[in-house]
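Next up is one chain by itself, shown in C-alpha cells, the form predicted on its own.
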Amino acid sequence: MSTEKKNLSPIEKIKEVSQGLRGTLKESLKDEITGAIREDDTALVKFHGMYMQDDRDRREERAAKKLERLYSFMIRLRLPGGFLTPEQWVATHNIAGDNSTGVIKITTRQTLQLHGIVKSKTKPTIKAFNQAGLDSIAACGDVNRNVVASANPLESPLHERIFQYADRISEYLLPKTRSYYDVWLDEEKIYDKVEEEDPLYQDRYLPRKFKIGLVIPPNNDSDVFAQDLGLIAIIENNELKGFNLAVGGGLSFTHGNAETYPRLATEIGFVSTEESDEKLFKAVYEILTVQRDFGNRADRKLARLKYTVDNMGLDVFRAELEKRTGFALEAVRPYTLTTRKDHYGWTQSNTGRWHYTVFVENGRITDLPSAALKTAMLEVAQTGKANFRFTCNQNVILSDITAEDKAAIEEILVKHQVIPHTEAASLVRQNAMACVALPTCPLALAEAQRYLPELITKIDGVLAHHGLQDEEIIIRMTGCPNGCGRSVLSEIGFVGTAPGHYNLNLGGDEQGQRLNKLYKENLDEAAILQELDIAFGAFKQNRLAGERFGDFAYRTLLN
C-alpha cells in the first residue's frame, strides 16, 4: 500500500490508538481549569463534527493578561442534502441563542454550524441537537463528510429521489464506532473493538476528508467538480438512468509549495441506477477503500483522493476500482450544465409547491440592520408551514410550501424586510461567497466573511463606473488557500495572503467547469479596485457578444 508504518503522520497514529475516536475526551471535558481539550483530542474531536478554536481578535489582550486563549468550538452538522423540518430549525434557533454566538452559519457545504460554544456548553448542545433528531458525526475528520446535492425541487421533477440519494449515502458511509453517544450522550456502553468492527474505516479512516456531491443538470449549484467524488445524475425522458462518476476533486493548496494544486474532479464512467441501486453504491464505497488503501498518509498535504488519483493515472485508479467493485463503469453519458446559481424569491416545482430563496449573505443567519433574518426565519418555522433547505452558495430556500399558505410566509417576509433585502441586492453580491475566516479559524491569513460584504459594495460601484451593473459575475473570497469558499473556481477570486492582501484569481467559468488562474499577487484593497478597474473597462470594450467576465479573463487578460 502506499505508506509504511513508520512514516505515518502524527494524526494516523493518533487515530490507530483512539479506541474507536474516544481517545481522552471524556477526560478533556471534565478538565475546568482549562476552556481547551487535550492536544491529541483536538484532532479526535474533528470526527465527532467540532473544532477547537479561539478568538483571534483577543490573543494579543489574553496575552497581556496572561490569559490562556479565549477557546471555544465549532459545532457543523450533518445535514445530507442541507434539509431541515420547521421544528428542527426552531430548536435549532434555540440551541444557538443558548449555547452559541446566536449567529446560525450556513456552510459552503449546504449544513449549519454555530461558533462560540465553550467547552461546558459542547455536550448540552449535542444533546439538544439529539432531541431535535439531529447530529454532527462525521461532519469533520477523516471521513466522508456532509453529502451535498442540487437544493432547489425546482430542479427537477426527480429532485426528491436524487435528494434522497444524499441522504442514503451519508448513512451508508457512516463509521461503525459508537464514540459519539459514549462521549456526548452518555451512552453507558463498554467499548467492544470487535462489534464496533468498521470493514470501510478499520482503525485508520481515511487519509484525509473526503467530500461528495450530487448534482442535477443543467444547474451546477453543488459544484459538483470540485468534489472527490461527484455524481451527475443523467435524466433522459424525466427517467434518471443512473450517474456519472467524477474523482478526484479539490481546491485546497498551500502558498509557495507546487506540490500541493487545486483540482477539479475527473469523469471515469457511468453507473445505471435503472435496475437497482446496488451498483452505484459498490461503486461509492469502493472508491473510499482504494483512497483508504493507496493515499498518502506520511504527509497531509497531499493526502486528498485528487493526488491519489494523479500519482496512480486515472488508468490505473479505474481498473483498481473496477477489480474491487467486480463490474466494468460504462461509458460517460452526455448532459449540459449552463449554470451554477441559485433561484432568488419564488419559484414553483411541478408538485405545485412554493419555494422562496432568501438571500442570506456569507450566510450569516442573524438579525441586520436591513432584515431580521433570524426572526423571520423562527417566525416561518413557528407556522409549521415551510421546510428549510441550504444551498452550497450558502442561502436558505423556504421550500415546500402549499398554494394556501404562501400569503401567510410572504406577510412574515415583508414583515421583516426579507424580501426587500433579498431583491436589493445588486447581482454580483448575490453571487459572491466567502468562507469564515477570522477571527475563528486558525488558518486564515486574511479576513473573508467579515471583510467581502464591503469589497462588493466597491466593487459594485467600478462595475457601474463602467456601466457594467447589470453583469452576473461570480465572486468568491478565501482567507487563506484551503479552498472552503471555493475561490479558485470562480471568475474572480480572492486567496487571502496576508491581513489586507489577496491574490486575484480571474477567469474561471459560469458553469464550474474551469479553475481560474492567479492574475495578481498580494494586492491589498486599493490594488485590487485598481485591476478590476483596468480589467473591467477592457471588458466593456472588447468582450464578444453574450461573454462572461470569466470567459472574456480566460481569453484574453491570461495570456
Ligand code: SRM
Contents of the next structure:
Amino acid sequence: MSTEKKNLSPIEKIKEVSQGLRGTLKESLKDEITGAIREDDTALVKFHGMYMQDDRDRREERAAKKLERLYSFMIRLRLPGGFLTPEQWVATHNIAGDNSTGVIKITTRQTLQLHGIVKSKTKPTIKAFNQAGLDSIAACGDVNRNVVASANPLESPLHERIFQYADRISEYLLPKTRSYYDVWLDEEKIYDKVEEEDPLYQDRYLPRKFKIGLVIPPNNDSDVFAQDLGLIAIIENNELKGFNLAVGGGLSFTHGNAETYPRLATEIGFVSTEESDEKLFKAVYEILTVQRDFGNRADRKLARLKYTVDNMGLDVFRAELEKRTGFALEAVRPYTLTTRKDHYGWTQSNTGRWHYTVFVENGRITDLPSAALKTAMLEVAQTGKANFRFTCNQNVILSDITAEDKAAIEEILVKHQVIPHTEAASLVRQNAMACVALPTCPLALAEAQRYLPELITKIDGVLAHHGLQDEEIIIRMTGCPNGCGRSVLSEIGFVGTAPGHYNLNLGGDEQGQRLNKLYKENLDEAAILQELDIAFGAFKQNRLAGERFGDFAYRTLLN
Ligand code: SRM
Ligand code: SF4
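Now that we've seen the form predicted on its own, could you pull up the form predicted together with this ligand?
Now the complete complex, all chains and molecules, led by this one.
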C-alpha cells in the first residue's frame, strides 16, 4: 500500500516470482562447477534458515590464485524459546562434526548456528536435523524469526507456560509454503499455488525480518525492547493475566545515514489471556499484517516495523491494529524489570529440579584449553538426564535435572573443567557478549567474537587498577552497526567502524530499558583503554551509592 510497485526493492520481485521460495534452488544445488548458488537464490535460501557466506580471511589468497571465494553456508535452527532435548543435542553435535566447522554457536536469539557447511553438505545437514525433529524454517528472511523467551526455568512457576507461547506463536506464523520439504528433504511435490496459499505472507512476505520476544519480569533476559514485537508477561498473584504488547523495537542503524536509528519498542496496550488466547494470537497476527501492508518495500534500510510505527504515528498504528482485530487494547499494566543476567552455576526451581548455567564465551561451544566445553556437553547429553536451554546472553542451561541425577552431571562438569571455567570468568566477562563478525559475516567492519575476549582481559586490568574489579558492567560488541550483539543496549557498547576501530557508546542501563549513546568515535584499542581509564577513574570518585557504571555515565559523561 505504502510503496509504488515501480519503486520496489529488487528482493520484492525475487520473492514474488519465487514459487513459494523455491526459485532455482534445486538447480543451484546441483551445479558442481561452483561452491556458490545463484544470486537470486541467496536471498531465498535465507527463508530456509541458511546464509551463503565465504571465508573472508582467505579472500586475498584465493583471489591471488584466481580461485573463486571459499563459499560455504551457515545454517541457523528454528528453536522457539531455545530448547533442545539431550537426544537432539547429541544429534546436533554429530551433525556439526560431520558437516560444519564443528563449533556450535549459541546466538543472541537463543538458537544454534553451524558455519562452514559446503554446498554439497547442505541437504544432508537439513535431512539429519529433520531426523532429529529439528528445522531451520524461517530462521532468517522476511518473515517472523525465531521467537525468543525468558530461558531460565527458575524465573517463575509460569516459565513452562510462557515457553509454550513462544513455540505456538512460532508455529502460528510459519509460512505455508512446502518448499523447505521440497528443496531440502526431497518431498516430491508439484508446486500448487492454491494449496500453498498464504493469507498472512501472500507471495510478497513481509517487507523485512520480524522478531518477537517474550519476557517474564523481573528478568529481561530476552531484551524484550529490542524486538519488533515484545510480549511482557503480566503476572499478578502468581497467575498469568496476559501480556503487554510493545512494538517497534530494533537496534540497527547505518553509519552516516541519519534516517536510520536504533529504537526501543513502545508499549501500546495489554491483551488478556485469562479466558482464552484468541485475542493475543489475533493481535500478534494483525501486527504482522499492518507491517506487511504499511511497511516500506522500496528501501530495505527503512523497512523494519520501527519505521512503520514512527511513520504512521503510534495512535494511527494502534487504531489500524484495532480495526483489524475488532477489539480495543486494554491499558498497559504495571510490572518491574530488575536485571537481564543469567544465573551461573547451580540453581533449583520451584519444581525441585536442578539447573546448571554454563558460561559460554560469545556462545561458542568448542573444546577450549580452559575447559572441554563441547565434550562435556556431549557427555551430559548422553546421560539423557538434562535438557538444553539456550539463553539470549549466549549461554546454555543444563536443565530439569532431578536431585538423584545432579551428582552425575556435576561429575562430568568437574571432569572437563566446566565449573572452574564458569566460576573463574570475571563479572564483566560473564556479562559480556559479541556478535559473530569476521571471518564469516559479510557485513562486518571490525572483529567482534574473536577480539572481545582479549579486550575484556585488558578492561579487567583497567578496572582492577581502580579497585573496581567487583563491578558488574554489561559490555557488548558488534562488528558493525547492525547490532547483532545488541551493543546499543549495554552499559559499554562497542560498534565496529573499520578494522581495529570502534565507536565507544556509554550509558545503557541494567534492565535494557535505555539505549546507550555515542561517547567517542572510531577508537583503536589504545584509545579505548585510555578513555575507559578516565571514565572508570571518574566513576570511582563521583559515583552515587550503589550507582552502576551505565547510570553514572548517563548522568555525568554524556551531553
Ligand atoms: Fe544479525 C544480519 C548474525 C542477532 C540485526 N546477523 C546478520 C548476518 C546474517 C549477516 C548477513 O546478513 O549476511 C549475520 C551472520 C553472521 C554469521 O556469520 O553468523 C548475523 N545476528 C547474528 C547472530 C548470529 C549474532 C550472534 O553472534 O549471536 C544473531 C542470530 C540471531 C538468531 O538466532 O536469529 C543475530 N541481528 C541479531 C540481533 C539481536 C537480536 O535480534 O536480539 C540484531 C539487532 C536487533 C534488530 O534486529 O534490530 C540483528 N543482523 C541484524 C541486521 C540489521 C537489521 C536491520 O534492521 O537493519 C542485519 C543486516 C540485515 O538484516 O540486513 C543482520
Ligand atoms: Fe555481522 Fe554486523 Fe551482525 Fe556483527 S553486527 S554479525 S558484524 S551484521
